[in-house]
Structures are given as C-alpha cells and as structure tokens.
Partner chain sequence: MAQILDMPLFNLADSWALTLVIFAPLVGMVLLWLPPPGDDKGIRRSALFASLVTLALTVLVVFQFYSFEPAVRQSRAYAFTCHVPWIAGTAGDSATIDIAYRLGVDGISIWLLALTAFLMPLAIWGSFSGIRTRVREYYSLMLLLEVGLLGVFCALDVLLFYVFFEFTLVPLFFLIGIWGGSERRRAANKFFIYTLAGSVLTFAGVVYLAYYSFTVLGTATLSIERLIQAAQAGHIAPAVQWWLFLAFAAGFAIKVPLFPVHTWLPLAHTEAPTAGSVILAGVLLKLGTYGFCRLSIPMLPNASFELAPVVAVLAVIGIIYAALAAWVQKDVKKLVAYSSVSHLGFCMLGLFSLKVIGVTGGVVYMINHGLSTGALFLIVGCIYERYHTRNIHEIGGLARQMPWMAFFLIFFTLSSVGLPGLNGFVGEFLVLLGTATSKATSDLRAAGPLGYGYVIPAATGIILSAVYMLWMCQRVLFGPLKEPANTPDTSTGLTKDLTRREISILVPIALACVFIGVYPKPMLDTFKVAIERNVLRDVLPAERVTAETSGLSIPADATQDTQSGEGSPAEPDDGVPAQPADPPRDSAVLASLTDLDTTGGPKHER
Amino acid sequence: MSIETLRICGIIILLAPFCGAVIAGGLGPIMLRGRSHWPAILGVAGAFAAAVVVFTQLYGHGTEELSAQIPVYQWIIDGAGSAFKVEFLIDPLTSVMLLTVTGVSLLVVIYSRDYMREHGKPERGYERFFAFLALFVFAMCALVLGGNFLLLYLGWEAVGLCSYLLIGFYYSRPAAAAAAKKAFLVNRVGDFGFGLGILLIYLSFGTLEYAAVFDMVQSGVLASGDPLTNGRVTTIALLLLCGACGKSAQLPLHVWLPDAMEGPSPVSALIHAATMVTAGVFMVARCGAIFTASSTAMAAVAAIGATTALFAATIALVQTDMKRILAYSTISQLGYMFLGVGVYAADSAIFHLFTHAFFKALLFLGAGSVMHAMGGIIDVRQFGGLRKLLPWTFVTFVVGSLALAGFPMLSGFFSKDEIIHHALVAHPLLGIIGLVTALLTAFYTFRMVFLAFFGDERVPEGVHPHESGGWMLFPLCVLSVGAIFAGYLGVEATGRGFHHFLTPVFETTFVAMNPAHAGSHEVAHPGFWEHYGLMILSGGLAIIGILVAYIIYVKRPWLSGLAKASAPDAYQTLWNKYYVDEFYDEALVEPARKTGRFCVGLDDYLIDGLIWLVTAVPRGIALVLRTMHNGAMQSYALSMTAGITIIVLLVFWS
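Single chain coordinates (the form predicted together with its partner chain):
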C-alpha cells in the first residue's frame, strides 16, 4: 500500500461529495433544477470508487502495519508551538466504514432521484435536498477519515448539521422544524461531554493525534511524565461515551431519533439508520485504547447498550408509524452494537454495524416506497394488505425484516448472534437481555409487516397506490442482496474474512484487554452444542417471534385488542415512550426557561435598580439643593437668621 495513493484517495473521498454538494446547491436553482441529482450521484460515486481503492490497498496485507497517519495541512495553530492538522488515519476500520458509508449513500442518492418527485416533477427544494445529502457524505467521511480528535469533532458536528438541515427539510411543517432543532440540541448535550473529553485528552497527553494519544494511553503515562491514573482514563472514556450516546441515540439521549423521522425517508435510511447514528459505535471502537483501559467505562458501554436495546424494543412493540417503529428498532440495534463493543467484541459490533446498514437502509427505503405510494401516509392503522399492490416493495421489505428479526441464515442473524455470544460470556444477564430483545425484535418487526402487507387490502381515501419506478427499486434490490448475503463475509465457512481484516485494528485493544481471554475460558474443541447451541436458540427465538406476530395479527386479530385492553397502563406507558420527553420538558427545559426569565428580571429590576439608586444620589442632592434656591427672599432671610442664631448659640455654648 502506498501512502501517496491513500492520501489522494482520502482527498477524493472528501472533495468529490463536497463539490457535488456545492454544484447541486449552487447551480441547482439556476440551471440544473430537475437534474440536480447528478452532481450528488457523481460526487458520491466518486467517493465510493475511491473507498474501493482504499480497500484494495489495505486488503490482503496480512498482519503487517495496516494503519497510516497521513497529514494534509495545518489547520489551527494553538500559539504555543503545536498545531492541529488536517490529517487522515486510514486502517481497516476506516476502510470498512468508508465502504459502508459511501456505498449506502450512493444507493440512497439514486433512490432519492425518484422519491423526491411528485408525479415526475421535482419537489420544492429538490436541489437543496441533494446538496445537503452530498454534504452529509462529505461530513461523514471526514468523521471517519479524520486522524485526530479535532477532525473527529469536526465531522461529528458537521454530520449533526446535515442531520439538522435534512430533518427540517420540510421546514414549513412545525413538527419537522421542532424535530430538527431537537436533534441538534440533544446532540449538543452529548457533544458537551464529548468536547470536554477531547479537552481532557489534550490536557493529559498534549496532543490530539490518534496514534500518539493511544500510544500514551497504552504505555500509561501522561505528557507530563506522571502515570495515567485509572480515574482519569475513566473520566475521559465516560465523557467520550456521552458524545457517543448523543450521536447514536442511546439512553438517556435517545429522544431525538424517533422525532427525526420527520425528515424525508431517504434521509432516515441514510443518516438515521445506516451511517450517522453508527458514528458513536465507530468512535468507541476507534478509541478502543482509551475505553479498554478502563473496565468501568467498558461496563458502562455494555450496560447502556443492553438497556437501550431492550428499552427501545419494548417501545417499538406498540407504535403504529412504520418509520417510528423502524427508528426504535434502530435505537435497539445500536444498543446491540454498544453491547458488542462493551463486551470487548468490537469486531462483532462493527460487523453488526455493517450488516445493519444493509437491512435497515433497505427497510427505511421500503417504508419510503410505501409512503410514496400511500401519498405520504405511513401509519399502519390506515392501510393494510399491500402485498399485491406493491409486490417488489413487499418482497424486499420482507427480506429486510427477516434480516432484522435475525431469521436464520440471513445477515442480521450472524452478526447479532455473535454479539449475544460474547455478551453471554461476559455476563449472563447481558446475554439474556440480548436474547429477550431478539425475541421482541422479531415480534415487532413482523407485527409491522403483517399489519402493512397482509390482511384485507385497505388504502387511505383518495390514494391511488402504484409501485415505484426503477430508480427506487434498483437500490431496494441491491440492498436485499446485501441483507441476505452480507453476513456470510463473517462466518466460519468463509474463513471469517471480515473479522480477520479488522483484527489488526483491535489486536492490542479489545482483543488483548478482554478479561474473557485472560482466563483460559476458551474451549479447545467446542462440541456441537457449544458451537451451534446459541445459534439454534437465537434462530428459534426469531422464528417464535415471527410466529407469534403471525398468530396475533393475521390469524387472530382480536388478540391484539385484548392485549391492549388487559394492560392499559403498560400500553399507555409504552405508547408514550415511557414519558421521557415529558420528563425532560418538566425537569430541564422549563426550569431553564424560568431561570432565563429570572435573569431578565434581575437585569431589569435588580441591576438596573441598583444603578438607578447610584444615580439617585447626585439627583437627590440636587433635589435638596434646588429647593433651597427657590428665589424667595424670605426663605433666604429665614435661613440666614437661623444660621446666625446657631452660630451665636454655639459660641455662647463653648
């Protein structure tokens, strides 16, 4: 592999989508209009091609040095002698992320060409949409490629910005505008911790460059030469985790993602399912050196992941908006990834990230196709039995659902199973939560499928459903293939190529620090049950979940009403998402606004009042003096007489 090639590829990966964004945004309104998708498609395709080149450069190099820190130019000079550079870090992890991001992006951009049209005419803001989408690809690649924490932060904020702009794409809808703002602000809360973590890293290590920081963490010394305490590294890791929770919508910062579904469906597919929200997982994996140095932090990652996975899956059970169900399922699957990283199985987590990108993007695009056909309606209570009307969408959607549900031999099955396996090894409770969530996942996914595609054919008033065109079906088909076969990149039968490719990245961190490896718990020659027992169990759970959903929603539809009626409180709690939003409003937003009003009052009355008092002193003196100078001779004479009397008295007194 040559550094020069990698540098050029990195620059292309960044600049191609960026130029696409600028051209689409700049020329779009003037001359491109309905063709504004071309700059975006070409830009993203260029980035994808460069990502493939990066991959071929890295692939097949065995265990030799596989990571390259590549400087580009000096960005911010801190004035004290050092500088923050724009630089890349390219290693297998980067490469996998780049392929996933640019690949899915390309498909989504192609899909959007038709999706963002009504009756063949581009929607209002067509060029804006593609400009933002390409800008997002640029930002996400910057996040992934960046070779130091400052660039990570840049990408981190920039993807947040694109997410903000795209959620608020239909800005005249108040809900969309509010959701956009909410997404940005909740992420800012996470970034608050993230930023503090980065500052603490600089404070501790005197640099923000990945390689240097990780080296110092692993050798356990600070820049000042003092030993790195466990408390400090834990603090750093937890602060970083705070940012990851914001971006990846983990508890307690998950509230923005379901609302983010106000954005157009391709945006939900790309940003809020396949790529941006996985940035948190990527970051924890990237900073493995820091996280694995603190067992507390790792436990926190695993705990947050497991809790979120279960928590979001329960909410998804009762929702009726297809995109929101998928949003909660995304949160839940991201929880799996966190769980994976937290139990030292970073390669499995990234594997799940990879397969998830396929099937979740597929599901969102499928939901988008449904929404397109239903004239913008996506609530499963308002339509049903669509399988005849939208055959292609139906088939691909079912493929995606099977993969999500963990149906045996599809991609989601393999990757999820790996995570559950590692979780069981780490702590039985984590593994059991993983299994329960798998069951719930299969159930709610197929509840959605059965409600939308099975039963009697029902469509909303005045809607003439039609299957989508080729621009939309092509990405669906490609993603379906991925959803079925992507998992085979990481199974024993194919030599676990995916994991081997990633191993060099995690060798010294997640692999070496794994407490499960430290004791020789590994069974030398696992028997059939050790090997396949879990697979059969989790596959079985998936099938059970699907069957239960089938019985409740297809065979015996009255059962669902019964369930709702038998536990109304539980149903209401789930329906209202555990009242987290309401809690935040009451506990944080309102008090802050009250404090703000209090501050304004303080300004207007206390501070200005004090100042009025100060200025009142000269005014008061003047007032007294003014009454004396009233020009009446009598009063002058009176005061003169009084004065003389006093003086005379005083003289006599003494």
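Between two forms, the rigid core is defined as the largest C-alpha subset superposing within 1.5 Å. Numbering follows the first chain given and starts at 1. It should be emphasised that the depicted structure is a prediction, and the values quoted were computed from it without experimental measurement. First, how it differs from the form predicted alone.
- After superposing the rigid core, the C-alpha of residue 38 moves by less than 2 Å between these two forms.
- Comparing the forms between these two forms, the C-alpha position of residue 587 differs by less than 2 angstroms, with the core used for superposition.
- For residue 8, the Cα coordinates differ by under 2 angstroms between these two forms after the core has been superposed.
Given the form predicted together with its partner chain above, produce the structure of the same protein in the form predicted alone.
Next up is only this chain, free of partner chains and other molecules.
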C-alpha cells in the first residue's frame, strides 16, 4: 500500500469534480453552453477512477494495516503550537463510500445530459445545473475523505449548501424555492447539535483528529487525564446523532426530504440514493468508538431507525406521486441502516447502504424517465399501462423495484435480511418491526409499479410518450446490473468479501462492544431452519406483499377504493403524513412568524419612535431657523454684521 499513491488519489478525488464545477460554471455560459455537461462528466469520472485506484491499493492485503492517516498540509496553528490539518483518513470504509458516491454520481451526471434538455436544446440554467452537480460530488468526497472532525464538519455543511442549490434549481417555482428553504432550515436544526457535539469533543479531548479522539474514548480518559464519564460520552454521541438525523432524514427531522422532490429527478437520485442522505449513516459508523462507548446512544440509534423505517413505510402506502413514494421509501431504508448500526451490525448497515445506492438511484432515474415521457407529470393516477410504451424503462424499473422489495436473490434481499437478523438477536421487537416494514415495502413498491405500468394505456391529454434516449438508458441498465448482483459481494457463497474488507474498521468497536456476543450460544451445526429460516421468512413476506399489490391493483382494482372507504380516517392520516408538518407549523413555524411580526412592530413603532423623539429637537430648531433664510443677500449681510458685533462686544466685555 503506497501512501504517496493514496495521497495523490485523494487530491485527484477532490480536485477533479471541483475543477469540473468551476469550468462548467465559469465557461459554460460563455463558451460551452450545450456542452457544459462535459466538464462535470470528466471531473466525476476522474474522481471515480482515482477511487478505483484507492480500492485496489487497499483490497487484498489480508491482515496488513489498511488504515492510513495522510496529512496534506497544516491549516491552522493555535497558540499551543498544535495544528488543524488538512488530512485524509483512507481505510476500507472510506474506499467503499468513495466508490459508491463517485460511481453513482457519474451515472447520474451522464443521465442528466439528456434529461436537462427540452426538444434537444439545453434548459435554462443548464450550465449552472452541472456546476452544482460537480460541486456536490466534491463536497461529499471531502466529507468522506476528511481525517478529522473539522474537515468532516466543513464537508457536511458544503453538502447541505449544494443540496439547497440543487433542490431549488427551479427557483422561479414557489414550491421549489420553499422546498429548498425547508431542507436548509431543517438541516440547520440537526447541524446545530452536530456542531455542539464537535465543540464538546474539542473541549474534552483537546483535538479533533479521529485517531486521537477515538483512542482516548476507548481508553476512557480526557485530555486532562481525568476519567471520561458515561454522561459526557453519551452527550457527545447524542449531539452527533442530531446531525445524523437531519442529514439522513430520520425522525423527527425527516420532513424536508419528501418536499425535496421539487428538484430535478437526477438531483433526487444523487442526493437521496447514495450521497447526502447516507452521510449520517457514514458518520455514525465512522464514530463507532464514541457511539459504542454509550449503550444509551446505541439504543437511541436503533430505536430511531426502527421507528423511522416503519413510520415512513406506512406513509408510502397511500402516496400517488412516484418520486414522493420513493422519497418515503428512502427514509424507510435509511431507518434500516440506522437500525443496523444501532444493533452493532455496522458492516451490514454499510452493506445495505451500498446495495441501496444501486436500486434506489435506478428507481429515481426510472421515475425521471417516466416524468420525461409524460411531459413532467409523475402522478400515477394520471397515467397507466406504460410497459409497452416505455419498455426499457419498465424492465429496469421492475428490477429496481424487486431489489427494493427484498425479492429473493436480488441485492436488497441479502442486505436487508442481515439487518433484520441482527435486530432479532438484539431485541425481538426490533426484528418484528423490520419484518413488518419489509412486507409494507414490497406492497407499496409494486403498488406503484402496477399503477404506472399495468392496466389500460392512459396518458395525459396532449402528451406523446416516448422512450428515453441512450444517455438516459445507459445509466439505467448499469444500475440494473448492480441492483441484481451487488448483494452477492456480501453472501457466504462468495466468501462475504464485503464484510471481511470492512472488518479492520469495526472489529475494535461494533464487533468487540456488541453485547450479544457476550451471552451468545452459537449452534455448532445449525440445521436448515436455523440457517435459512429467516431468509425464507423475509423473502416470503416480500412475495406476499407483491402478490397482494397485484390482486388489489391489477386483478381487483375496486378493492383499493373499498379499503379507502372502509377506513377514511386512517387513509387521511397517512395521506397527510400523520400531520407532522401541520404540527410543526402550529407549534414552531407560526409562533416564530408571530414573534417576527412582533419584532417588526417593535422596530417600526418603539425603536423608530424613540429615534423620532431624539431628532425632534434639532428638527424644531431647524424649523425656526429656516424662516430666517429668505434668499435676500442684504438680510444675510445684516445678520453677519450683527453677529460679528455681538462677538466683538462679548470679547471686550470679558
């Protein structure tokens, strides 16, 4: 493993997309115009190539040390002589995240070339769009590569800024502008706690470098030499968790992600599949030494993940906008990842993050292909029977849906099954929630498929549907291959290479601290049902969910109307997302607005009134003196003479 090679690759991973963003944004409006996609494509492709080199440098070294802290330069030197460094932490977790982020991002940027055109001509803001995409990839790679909490925080905030710019790309539309603002403000709530957590880390350990902080946490000491109390480490972990809940849209900070669908479909695929929303999962996994030191924090992670997974899955049951269904599905799948981390199965959580990136990006891009063909309409109530009109989109979309549903032998089946297994071992209730969510996931996913692609052909009036071009179909086909086969990287039949690769990262934290290992009694020779029973159960639930959706929405479509009429209150509750947004409006937004209006009135009447009173005296004097200025030179001369005379008399008198 060459440290210099890793250093060069890390610099390329950051500079390539950054330079692509600068060129697309700077030269795009002047020279490139309709070719502004090329700097972004080449920049992200360069980052992906460097990420592949990093992976090849790390993979296959057996028991050799696979973690490298690589300084780039000293940034800030404090009074004690210590420095905040720009440095990379490159290990198997970093490598997996870089491959996932740059690989999926490259396919999304390629897809965007045709999607962001109307009748073959670039949309307004074409150059700006690709500049923002490349800048987002740079920010996400900086977050992943950073070797200390300061760089993590900078990348974290840069990702939030880029997401604001991309979600609000159609800023002239009020809904898009409001969605971007909502995403930014909700993330500020989580990031406030995240920032406090980093400050508490610095105050406690005197450094922000990962290695030093994690060593002190595992040793149970502070920088002063005093013992690290459980209360302090729990506080740090919960503050960091606030940031993770904001970025990864977990309860109660999930409300921004469904509204973020106002951005272009490639933005939804990029932000909500493999990149920004997975930052919270990555951060908790990276900070495993901190979280596993507190059983309270780990219980909170597991509880939030399980609750969010079930909560979002129930809402997706009744939504009709394809992108919103996928948005709530993303929230639910992120809940699975948090559940995996919370039950000490961080490798399984990252495995699900990896497989999820393929099939969820595929589904978002597939929804974009449908939207492209339907003239911007994405409500499944307004079209149907598209499988013959959009054959390539249909096939790839079904592949992604099967993977999301956890259909046996596809990628999502393997990674989701692992998390459910670990959840059942940790606590039966968590495992049951995981199984119920798996059933609901299969149902709502194929409800969407059957409504959009089956039944009689229906298209909105004036729309002439057509299959997407090669620039859009190529990423769909590549992602379909990943949605089918990515899961085999972590199964026993192939040696569980994915998990073994991550073992050096988690063996001293999630593996060593797992309480289930202390009291476990492994069966020496597990029977068929002990070994495969849960796989059969979870796969069977996925098949049942698909069959129920088929019966209700294809064979007996009147059943959906009957169910809606039979439980109108429950339907309205799910349709209105459990009224969480309304609650926030009443409890937080409206009081804030009333406070703002009160402050404006205070400024207008009290503050401005006091200023008016202060200025009233000079204004009154000026009003009197103004009458003496009549424009007659004789009067001015007489006044000057009288004034000089008075001054002279006063001088002689004194």
